[in-house]
Every structure is written in C-alpha cells, then in structure tokens.
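Here you get one chain, nothing else, as structure tokens; it is the form predicted alone.
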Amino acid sequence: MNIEPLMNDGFDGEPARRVLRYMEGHKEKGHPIVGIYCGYAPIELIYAMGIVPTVLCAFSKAPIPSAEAILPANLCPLIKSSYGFILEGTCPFFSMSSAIIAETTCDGKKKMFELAAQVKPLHVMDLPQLPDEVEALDNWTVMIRKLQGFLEKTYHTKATDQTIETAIQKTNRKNSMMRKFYDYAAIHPPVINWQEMYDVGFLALPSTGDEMIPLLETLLEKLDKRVEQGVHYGSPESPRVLVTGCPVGGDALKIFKIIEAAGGLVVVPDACTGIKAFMGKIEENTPDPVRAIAQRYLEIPCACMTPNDRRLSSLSEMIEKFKPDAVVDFVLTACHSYNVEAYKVGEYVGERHGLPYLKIESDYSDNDEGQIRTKIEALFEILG
C-alpha cells in the first residue's frame, strides 16, 4: 500500500534537514538561538525569553574517531558523538547557538561539558537525582532561576512570570496535541509508523505551541482520513513493539529499522526522542510558574533518577494504551544507568504484564546489525 507522506514537504524521512530549515528561518530573522542536549532543559523558560532552543547533534558515528583522540574509547557513543561534532565544527545547530544549556544527568556528560565550555558559553544545571526528597523541588527551582539569570545576561533579554505562564500554557497545548498524534499508533494496526513519529517529534521538540499547533491540526485531519480510508501500516498479525531505553536517533535508528525489517511495528518509542518528551503537564496559573516548571521536569522518568519508579508506572500506562506484544529495551554501550535499570524493567514487564522483554545493548556502528536482527527475529518467533 502506497501511503502519502504525512507532512509532504520534501523532508519526510529527513527530519534533521527539516529542522535545519526551521532554524535557518529563525536565524535569518535575527532570533537568538541556544543549544540544548537533554530533555531536562526547561524550554518553556527559553520560549518565554524569545530564544529558540535547538537540539544539538549527538547521534552520528562519523565524528566519534575525532572525539576518541581526547575522550576514552569506552565512553557512551552519544557523548563521544556530541563532542566529536564540536571538535570538527560539523554540527550546524551548534554553530547557530550563542550558548549551550547542559545538565548533570551523567558523569560522562558532566566532564565532556567542561571541555565544551572551552568552545562556547555553557551553563550547567545541577539536576537533583533523588526527585522525591523534599529538597529536590526547591533545589531544581533554584537551578532554573539561575539558568534564567544566565540567559538574561547572555542574550540581553528578560522573562516575566506572565511570559513564562503563557509559554507553559502553549506548551501544554502542544504536548496534548502530540499525545493525540501518538494515539494513531495505538490503533490496531497502527495508522502511523516509527518514521512519522520520529519526524514529527523531531520538529515538535524545538517548536513553540504557536508554530506547532496549526501543523498538528492539519496532521490530525490527515490521519482521520487515513482511518476513514482504512490506511495503516503492517497487518493485524504484525508484532507490535514498545521500544524503551536510551535516546534513539541518527545511526541508532537501526533498532527501529531492524524491527521493521523483521516484520514488526514500533507502536511507541519511549525515550527522550520519543513520546517521553511530550508526557506530563505543567500546572497552570500557579503563584510561581518557575516552580511549576521545576515540578514537571522532576517527574521525567529518566534512569538518572533514583528511585525511578515513575518509569515503571509510565511503562504500564503505555502498555495498556498501545497494546505491544513485546518490549525492547535499547541501551547505549557504557550507559550504566539504563543498563543497570534494564534488569528491573525486564522483571517488571514480565511479571506485571506478562510480555516478552529483550535488552539490546549497542552503539552507533553497524557491526552488530546482524546479531540484533537475529535476536529480534527470535523474539518474534516466541510471539508466534
């Protein structure tokens, strides 16, 4: 079945080129741009100051040899790729950025940020990693206010409680519509595939509510027509897979491609590059909108948090909604947090939901694609 490209703007399947065009448009208008690496960067605050956030390059194996001249080879590929792009000057999003926002989500990134700070102004936010402790919310609120001070000084701009509140409400609306978009993957068989979810999510991450909501309204209308016309991906018998774990993009997209090539369907990508970025809601109309932002971000179920029981409850919600036949946990090499947590996730998925679970540990190379495919095919054979 030939399916019309969802956005049909010449960039379907090439989300980085689409976002580059989006950023170049802002650059031409003279809008300030700040680089971000992580889902803990509070984009509502950035929007409220009239600054454009751009997600920096981190998903290609190409610059890793350059990074390994300085960084240890047995480091996470995401960190090595990020720093390799900086060394080679080949990330256009980094070049456009006047400054970088970073967070203390892992030791490797923290030390890499010290090196990156020699290249461009960089502000590190100290992320509390025991989110349920009473001090965590106070501390993270302070960190967001310190970021506000850094951005105001660097970009010569200001944010008020009113502009932050407006940004919160528009982002809540955008994220609500993104969740409606993902709903079309919950249909059996799904009406959208992993590439379309990745394409739309890649653009939605840096875009404001004002920019993204009109596009999402058009996309949802198109998807309603697909439903009416019986357009879908795969068949009712195709294995439905929930992919959880580390961020997936660029060369790491091989995990999605291999699942698809083996006859499966990725019905929900649960990562910072997937649905996780659009989950949760910031409380509106509070006396302190910065504190409301801090509360929502502390609830992100990242493996850097301990305990990270929110990841398990989030998995349960996704399993009940998207009805996967199996869970694949994609762990980047040397990402100890996600790797150790994988045991707990596998145990939970099996005991609580009775689903097959498979951990895939890999990097950005293509050397192990055959091994991964064999494991995925064996998983699908179990499903019958």
The other form holds:
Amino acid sequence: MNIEPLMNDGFDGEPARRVLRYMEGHKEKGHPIVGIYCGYAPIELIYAMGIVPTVLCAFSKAPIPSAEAILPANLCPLIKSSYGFILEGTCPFFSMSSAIIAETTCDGKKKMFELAAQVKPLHVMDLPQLPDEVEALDNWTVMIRKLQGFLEKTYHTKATDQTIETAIQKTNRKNSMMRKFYDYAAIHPPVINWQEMYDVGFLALPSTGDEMIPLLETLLEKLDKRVEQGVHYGSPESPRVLVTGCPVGGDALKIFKIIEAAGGLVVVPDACTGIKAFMGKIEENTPDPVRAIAQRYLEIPCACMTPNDRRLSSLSEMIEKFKPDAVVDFVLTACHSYNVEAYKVGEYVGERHGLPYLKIESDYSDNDEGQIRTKIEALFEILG
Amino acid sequence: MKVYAGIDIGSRTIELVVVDIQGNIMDFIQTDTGFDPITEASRILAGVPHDQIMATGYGRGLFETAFDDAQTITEIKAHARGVVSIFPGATTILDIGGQDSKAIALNNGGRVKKFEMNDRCAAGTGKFLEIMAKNLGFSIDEFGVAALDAKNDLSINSMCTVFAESEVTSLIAKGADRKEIARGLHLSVVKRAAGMINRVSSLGPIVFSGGVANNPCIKALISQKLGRQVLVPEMPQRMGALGAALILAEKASESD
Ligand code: SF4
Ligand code: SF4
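Form predicted together with the partner chain structure, per the form predicted alone context:
Everything in the complex follows now, all chains and molecules, and the chain you saw is the first one.
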C-alpha cells in the first residue's frame, strides 16, 4: 500500500532536520535555548521561563571514536555518542544551547556531565532514586526550584507560579493529544508505523503545547481519514511488537528496521524516545505547581529508579491497550540499569501476559544486524 | 517423485540435505563455506536435482537474494525440526555452530518455545575453539580429544576471545600443560553454554547439534556440569539443513 507521508513537509523520515529547522526559527527570533538529555528534565518549567528546550544529539555512532579517546570504550554508546558530539562540536543543538540541564540518573552519564561542564554551563539536578520514599518528592521539588534559580540567573528571565501553571496545562493538553496520536497504532492492523511515531515524537518533545496542538489536530484528522479509507500498515497477521528498554534513535533505529524487515510492526515504542515521554498527567491548579511537576516526573518508570515497579504496571497498561504479540527489550551495551532489569521484565511479561519476550543487547554499530535479524525472525516463527 | 532440499549456509560450512515427501534422506553434501558462500552453494546445488529449496543459516538472506525461488527459515527453527526428527521427544537443544551458539526449548509438539542466542562476540562458539586450537598447535579434531584427556581442570578467566588468547600465551610461558589449557578453554565454552541452557530449560536430556557437537570434551563437560544427559545425533552439523528440507516436505504433503 502506498501511504501518503503523514506530515508531508519534506522532512518525513528525517525528524532531526525538521527539529533543527524548528530550533533555527526560535534562534532567529532570539529565544534562549537550553540543552537537555533526559526524560527527567522538567520542560514545563523551561517553557514557563520562555526558554526553548532542545534534545541534544546522542544517537549516532559517528562521534564515538572521538569520545573513546577520553571515555572508556566499554561505556554505553549513548553516553559516548553524546560526549563525542560535544568534543567534536558537531551537534548543532548543543551549539545553540546557552546551558545544559543534567540529572544524576546513571553513573556513566553523571561522570560524563563532569567533563561536559568544562565546555558549557551545566546544571546537575540530584535525582532521588528511591521514588517511593516520602522525602523523594520534597527533595525533587527542591531540585526543580534550584534549577529555576540556575535558569533565572543564566538566562535573566523569571518564572512565576502563574507561568508555570499555564505551561503545565498546555503540556497536559499536548501530551493527551500525543497519546491520542499513538492510539492509532492500537488499531488492528495499525494506522501509523514506527517511523511516523518517531517523527512526530521527535518534534513534539521540545515543542510547546501552543506549537504542537494545532499540528496534532491536523494529524489526527488525517489519521481519521486513513481509518475511513481503510489505510493501514502490514496485515492483520503481521506480528505486533512492543519495544521497551533504553532510548532508541538514529543508528539504534536498526532495531525497528529489522523488526519491520522481518514482517513485524512496532505498535508501541515504549522508551523516552517514544510514548513514555508523553505519559502521565501533571496535577493542575495546585497551590504549588513546581511540586506538581516534581510528582509527575518521579513517576517516570526509568530503570535508574529502585524499585521500579511502575515499569511493570505501565507495561501492563500498554499491553492491554496495544495488544502486542511479543515484547522486545532493547538494551544498549553496557547499560547495567536496563540490562539487569531485563530479567524482571521478561519474567513479568511471560507470567502475567503470556507473551514471548526477547532481549536484544546492542550498540550503534551495524555489524550485529545478522544476529539480531535471526533473533527477531525466530521470535516471529514462535508466534506463527 | 518430488524431492525437497534444505541448505544451511553457515559461517564455516554449507550443508545440503535432500529428502523425499516422506522425509527420507536422499542426499547429503557438506562443503566449506569459503569466501564466496553463494558460488559455493550454487556449485553443490548444480549436481543435486530438487523441486523446492529452503535456506537457513547466517547466509540465508544472501541466498534468498541470489535465488528467487528460495524460501528461508532461521537456524533456530531448522535445528529444532531436524533434531525432533531424530529424537521425537526432545525438549532442549544446544546448537553450537561456527559463529553462533543457541539454546532452544521445545514444547510438547516439538515447536520452539523459547531460545537464547549469543550476542555478536565469538566467545562460546566454534570460532573460539578454532582460534584456540590453532594457538595451541592442535587440529580441531585433536583439540577436543586432548582436552578430554587432561588430568586436571585449569580455569581460563577471560570470556573474550582476544583476552583469552593472551591468557593462553601467558599460561604457555609459565609452562602449563597444553592439554590442561585445552581443557580450560573447553570449560569456558561450556560455562557459557550452560548459562544459556539454564535460561531456557532446566530438565531432561539435552540434544547437542551443530558442528561443535562432534567435540567429545564439550559434550562430556556439559553433561557433567548440568547433571543432564547429552545426546548427539549422528552428523549433528546437518540438523539445520535436514530441518529445512523436512519443513518443505511437510508443507508439500499437507497441501496434497
Ligand atoms: S531512560 Fe531514564 S535516564 Fe534515559 S532518558 Fe529516559 S529517564 Fe533519562
Ligand atoms: S542507556 Fe543506560 S547507561 Fe546509557 S545513559 Fe541511559 S541509563 Fe545510562
């Protein structure tokens, strides 16, 4: 079936170039830009100060050799790639940023941030890693307030409870529309594919509600048309796959491509580069909007948290909604957090949902595509 | 009468098995893969008449592009089918080939239930044994026999092929017994294989397929380490090609 490109703006399949154009638009208008790496960066606070967040490059194998001159080679490719881009000065988003927001998620990133701080102003937020402790919310609230102080000083701007509240409400609306967008993948067979989800997610993440909502309205209309016309991807028999685990982008997209080449359909990309970024709702109209933000971010089911049972309950919700036939857990080489957690995820998915589970451990190189392909095809043979 | 060919294009060898519609083996050829798998494959196929062909192994993708009428399945499904034709009640398969090793659990019907497969590195594969045999001056056939014969266990700590190589060099320098080093290297392959098997199934005999199953030391050590019986089919390296051929024959007899 020949399906008309979803956004049809000349950038379909090249979301990084689309976002670059978007960022350049902001830069021309003189808007301040701040770089972020992680799902824990509180973008509502950033919006509330009139600052534009930009996700920094971290998914290409190209700058890894430069990074390895300083970082150990047996480190997660995401960290090496990020740092390589910084060293080489090849990430345009990094060049545009006046400062970087960092969090104490995993050890590798934490230490890399110390090095990156020598290149650009960088503010580290101390992330509580036991989110269920009573103090966690207080502490994270304080850290977000501190970030506010850092941004106010660096960018000479201010946030008020009112501007933060407005940003919260707009993000909530954007995120709920994003979830509606992903709903089209829950249809059987799906009406959107991984590339479209990736394209839209890439743009939606740094965009404000005001920018994104009108676009999403037209996209949802287009998708309704596809439903009417019976346009869809694959066939009713194509294996439906939920991909969970580490963030996926750039050279790591091979995992999606191989699934597709083997005849499967990615119906939920669950990662910070997928649906995870748009989950949850920040409570509105509370007396302390910063605390409301803190609350929502602490609920992110990241493997750097312990325990991380929310990962399991959120997987259950996704499985019930998107009805995958199998779960693929994508673990970046040397990411101990997600790698160790994989065992628990595999057991849970098998016992609770009776679904076949496959862990793929890989980096950004392409020399293991044959092996990955064999694993994915064998997984589909089990289903067939 | 129609005949069905299964071809397993591995990193080291290519096997071709032809069966009739009842699944009787009519022909078997094995050759080295060499540097040009497709030419090698065409060469052995030229002399063997067949009506349909199913390719498996790491070269199956290449084969599919070169021959329009070829179908493909993974080594995992192919080995499972091949093994079940010989040991109908098999529940657990260990398949160690040239560059990959796999543990496969089967359900009652002989279908693949679960599998584990090594990541890209060579540790725990035939390639690893081959490199190490060469380092110690053994032929691949002598290697397993010598290791079986060693008096003591010696442990090699590096899992990585490159590091294991330097560990071996320093053991040789220290005057360690060549057979014992060989045994240590076999133990390191077995450690990996045992871990994979345990992740897929914990009970019953293990059917050992793939080229490395011809190595008597690996076989003995697996059985010893896991306390489970290890069965090796005659010509374990042809299980993949046999499975592929049988799946074709089965399809044909179903559509009759
Ligand atoms: S997976 Fe965890 S550490 Fe990585 S971006 Fe997401 S929240 Fe941050
Ligand atoms: S993938 Fe894992 S190791 Fe890499 S940055 Fe994320 S949490 Fe850290």
